[in-house]
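Given as structure tokens, the chain that follows is alone and in the form predicted alone.
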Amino acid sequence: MRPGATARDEILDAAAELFTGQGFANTSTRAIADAVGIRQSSLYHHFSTKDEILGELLGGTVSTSLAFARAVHDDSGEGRQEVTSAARLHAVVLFDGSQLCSSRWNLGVLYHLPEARAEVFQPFMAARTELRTIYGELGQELTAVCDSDAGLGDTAFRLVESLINLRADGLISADSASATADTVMILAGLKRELPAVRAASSGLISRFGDIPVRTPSRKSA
């Protein structure tokens, strides 16, 4: 039995396991159907192509983090500007990193597949680009109120995505995401402010961590 409320969910789970375990190109829709315990023809009732399955899996790796980042980015905040700006970036790094570290399968390893650059996956690429842009804007906001590198947001984005490779190498621990968020703050020169930043970041995650995700239509996914 696979986790999932529907057959569609079970298909996605099986595909995620096979794509990350043996590669996208080496996985057939028949193999996915066999892993679920259904006929290949039944799989096609839910997904018309293997690309469609990959598109939905890729989209799922960024949609929740993007919804959270949008909410945090748009929040007016309160308190000292330095702490508020730092907390926004810290919270996005921590939340996004936690999603990548705790998901059932390490789907981030599929980001660099040549296939992922195909036009059918543009909704995923656009969402990932938007998320990266928010990182950049949050980094610029923090740079404006403290002495830090102008490229802090992009550095934070790259550090979060490095968790994908660490996980692939079996080097992820329970505090990897929080350590990454703290590292970004240290790079910003805010080591002394960390307790206050962590507290404000935790508040943002409590407020926005369950924000609804705007899911793309099945056709666009």
Second form
There are 2 protein chains.
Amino acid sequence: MRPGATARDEILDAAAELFTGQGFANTSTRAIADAVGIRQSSLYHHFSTKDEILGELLGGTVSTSLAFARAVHDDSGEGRQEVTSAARLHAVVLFDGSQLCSSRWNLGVLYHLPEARAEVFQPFMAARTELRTIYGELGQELTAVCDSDAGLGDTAFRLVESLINLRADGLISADSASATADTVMILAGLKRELPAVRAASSGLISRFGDIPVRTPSRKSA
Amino acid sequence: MRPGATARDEILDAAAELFTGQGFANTSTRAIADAVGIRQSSLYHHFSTKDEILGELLGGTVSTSLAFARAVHDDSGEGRQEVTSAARLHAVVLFDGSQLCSSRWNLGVLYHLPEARAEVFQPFMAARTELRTIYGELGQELTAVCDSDAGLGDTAFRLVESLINLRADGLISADSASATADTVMILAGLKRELPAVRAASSGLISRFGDIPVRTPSRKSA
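To test you: the structure above is the form predicted alone. What is the structure of the form predicted in complex with a further copy of the same chain?
Now the full complex is given, and it begins with the chain already shown.
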């Protein structure tokens, strides 16, 4: 039995397995229906095209992290400015990275498929762009109070997404996401502040880590 | 007219355009032959399968950088240990990153295709693994003489490959590769040494940047 409370969830899970395992173009809606054990006509009751399924799956790879990043970004933190600003970026990197490392299927490998440039993927692209923008703003906020270069947020975003490649290469370990968050702090020149930043970052994850978002396709392993 | 002195080069160029533009699975050898303006039977004179073409293209994305990285790794540099070690990693990041940013087609987006796990891609996988290993060794060498964390080389490798994503997102600029090399140095705690490191890195690129390698598929834009 596949995880998921509904037929829709089961379809998404089967599609994710097939898309990441044998490729998007090589997977038919018929094969997805077969993997779920339903008729192809039943699948079309939930999704009108294969693109729509991929769009929803890709959206699921950013929606939880985006909701978390928005909440952290809007929060008016207390405490020392340097630690507070650092903890925001640290928490977003750690949370987003953990999602990418622990999702049931490594769907990020499909981000740059030529097929994923169609109109139906616009909501995903827009969400990913907004997430990238929040990284950039958190980075600027931090750069303003410590000795780090502009572009810190962009570098953080790149390092987080590179966890997708690391996972595809079979090189993910349990602390890959937290090591990435720490790396970003070292890049910001805050190596000595790490214990305080980690503690404040944990606090943000406790407070905002389970905000509800519509993510039918994002399941933890 | 496509770039390339030979029919073989033209086939590789056409295939690279189609694979990155419309997807690997969606491209037939017939379509590649049509794009070159030759018969499909002529294409089979040069390549027996579509996988073989992809394997050669993927290999071309690492072979030049690997040859450069080997040469830099084997070189016994002169000068202050810290700058010498830093310059090696800086030069490899800059050279490899520049290749990925300026190659005619952004073939790196095909690295994590499920289809690219077959036996025929082993030479590419082996070359990419060797390149990653050299990054790791250069990182360790640098970590031994300065205040940077273990894992510096792996982080550098991830940042370089993330240029592929940045390029796919249309966000590459002329200095993306050099900014990435500088970021790695900042991560190593060598921000103040940057001018000296950049100068030594340029020296390495001048000395080893045009070593001959067999890369029929790697062309600069």
